[in-house]
Amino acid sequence: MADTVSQSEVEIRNANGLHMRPAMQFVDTASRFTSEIKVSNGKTEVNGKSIMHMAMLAAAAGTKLTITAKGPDSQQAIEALKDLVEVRLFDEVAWQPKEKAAE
């Protein structure tokens, strides 16, 4: 059976990006699954499941990245990875766009 692959576009809109801490999160997260996980800032690809390799995406808030899963679960895994940064922000505050900032 080939592997599927599942992909999807999320925006880092926790306030302080990804830090240390929030990586750690995603490389956690990434890491419960077999499938391959792929992240790109657009410029850069990286791999998912390495706290090194996450913290040269360099990803400020307002940043967009692509996550690429490729292997059994990776729905499941783009699924989680996406609730882990855009739902739950990494346990941390929302980022505010300066003009929505200053209403």
The other form holds:
Amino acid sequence: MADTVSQSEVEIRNANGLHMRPAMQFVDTASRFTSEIKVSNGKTEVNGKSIMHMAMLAAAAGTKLTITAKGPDSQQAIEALKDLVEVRLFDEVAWQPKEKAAE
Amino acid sequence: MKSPGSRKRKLPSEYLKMEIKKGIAVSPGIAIARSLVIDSEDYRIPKRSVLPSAKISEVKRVRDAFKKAVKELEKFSSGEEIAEGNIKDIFAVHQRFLKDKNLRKKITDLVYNELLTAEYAVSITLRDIANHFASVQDKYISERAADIYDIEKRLLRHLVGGKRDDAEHINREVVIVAHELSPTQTASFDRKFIKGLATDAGGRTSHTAIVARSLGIPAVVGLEDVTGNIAPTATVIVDGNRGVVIIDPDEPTLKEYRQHAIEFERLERELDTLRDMDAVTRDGVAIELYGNIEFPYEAEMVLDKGGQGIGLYRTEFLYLYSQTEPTEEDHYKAYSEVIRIFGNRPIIIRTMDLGADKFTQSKRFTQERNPFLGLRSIRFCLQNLVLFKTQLRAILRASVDGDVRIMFPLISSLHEVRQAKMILHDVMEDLDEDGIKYNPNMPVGIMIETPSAALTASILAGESDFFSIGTNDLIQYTLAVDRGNERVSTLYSGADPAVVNLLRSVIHDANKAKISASICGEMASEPEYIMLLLGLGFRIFSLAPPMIPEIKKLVRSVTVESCNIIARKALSMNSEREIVNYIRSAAMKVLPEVF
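Same protein, different state: after the form predicted alone, show the form predicted in complex with its partner chain.
Full complex below, order starting with the chain above.
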């Protein structure tokens, strides 16, 4: 299969942000795919398969991250990661942005 | 610090840069040997380099530590005893970190390219990451720095632990260089090969100092950063007389020190001739000199040096040596060994004094915020009766074999003495029931080492057959100074007017109650204090065995009359400085060669 590049922007929506356990889930999910996976917060780009790198992004709730996958299964990788971050919310409670909570 | 390159070029030794470090001399003698540096996972790891030729094996040490740490965590997370949920997640996260090639490479690169030790590379890398987390605004994320410290500790435990095993199995003569040595560490050293000790931390009464003196090996502590200044297996001179440590000495210095070492031994031999002479002052007052011991084998040394008995038999080693709690037989055997050597001479056994800075290997003690004011010593025993009674039973059984006396440590109230004695009587009744013999009149004494005990000595005397003053703790509690903390240890002094006044009041109360009061703390081994103590009225001293001849020589050179004058004068002084200078110069006039 030919290498393809897929990219998507995701928002951290679980209340406690991308702390240790979510970082682990992210890395575990990313590692299921052969594609190379990079994650950027606009300032730094890190290896999505390294827990050290992911944890050091220290992305709090509300942070937007760009995930780029490059490889034969890039599309599937992006979908799985987007699902983990935005739909499953790392199996945590959702984040309540302050202005929304005030409504 | 020397660059690794300069060693590789094998410069003639006189061009090697010699480094002289000043610390506190805590145990006399001169040692010249190669260094063995021991890091501790509990302290900041100092920056140290490895030789270029060692970088491959150093990288392997990093890899091995990672492998061992991963294995350890696998055991945890597969084990059923581990709680579900959170804890399991935490271990899983740590495992991911330890398997992260990016992390490992960062560390091995530091070792390989910068020639740093595995310990330092691990520490600096993980601390960088932890600092990064700690600086994050989000509180939930910033608290994750603790996880990183945990991973650091786990890796260091494998790295340092391996080295520590080396220290237990050394087969060449070394000088141990460390930040500070724990009782557990020193208990496992093979004393045949340890020629000297040099540590960053500690003061005159730190554990390292006490152990060094009792083993009779030279030691210098409070060197602040000696561990950071030393290459592995550098040649080191420890001058325990002047408190100097010399790293990579040049040829003339080495020669000079070899001469010093010979001279020192000659002086030691001369003091040994005092062994069979009485400890009596020039005006005919008999003084009793006993030895402090920790291990049974030290009893021989007390006899050798002319000690009249054991004034303090510390029993903590029984708890520190083995993984399991000592049995009654373990206790009994240890006591019998000393009785066999001492026959009918007095042996004062102090009951278990653990807690605070000393803890057992099974980590029975939970962390306390303020361990020196916490559940230690007699307080711990009174709450752990099974452990306490095991020891009391063994002491009572041994009491029929010799002149055994028992002493309770860290007494701070009358209630505690009564409680301890009540338990002792319970054990006596048990022995009666079992038909086992013991001495029902075994003297029961207490240590006076808290200000509260010193101030209520007249009350406590009613329940005690003798007092023994533990000056180390008494000074520490009176002046509120941690003797092991090098940043405040200069405030720690037996010559403080507060301490001198307490000592006077205790001996006064003891004399009035017609019971004996001895000094068994470090003060009794320090020549400068002896005249003051004699003048205050003390007649019994128990000290580190190697110091007995020196103190005896001093005793034989003074008169009680002159000591009385010194004590009276010291009691009228207002400051520690004034008293120290005064008693030091007084002692120096009597026996200049001791100083």
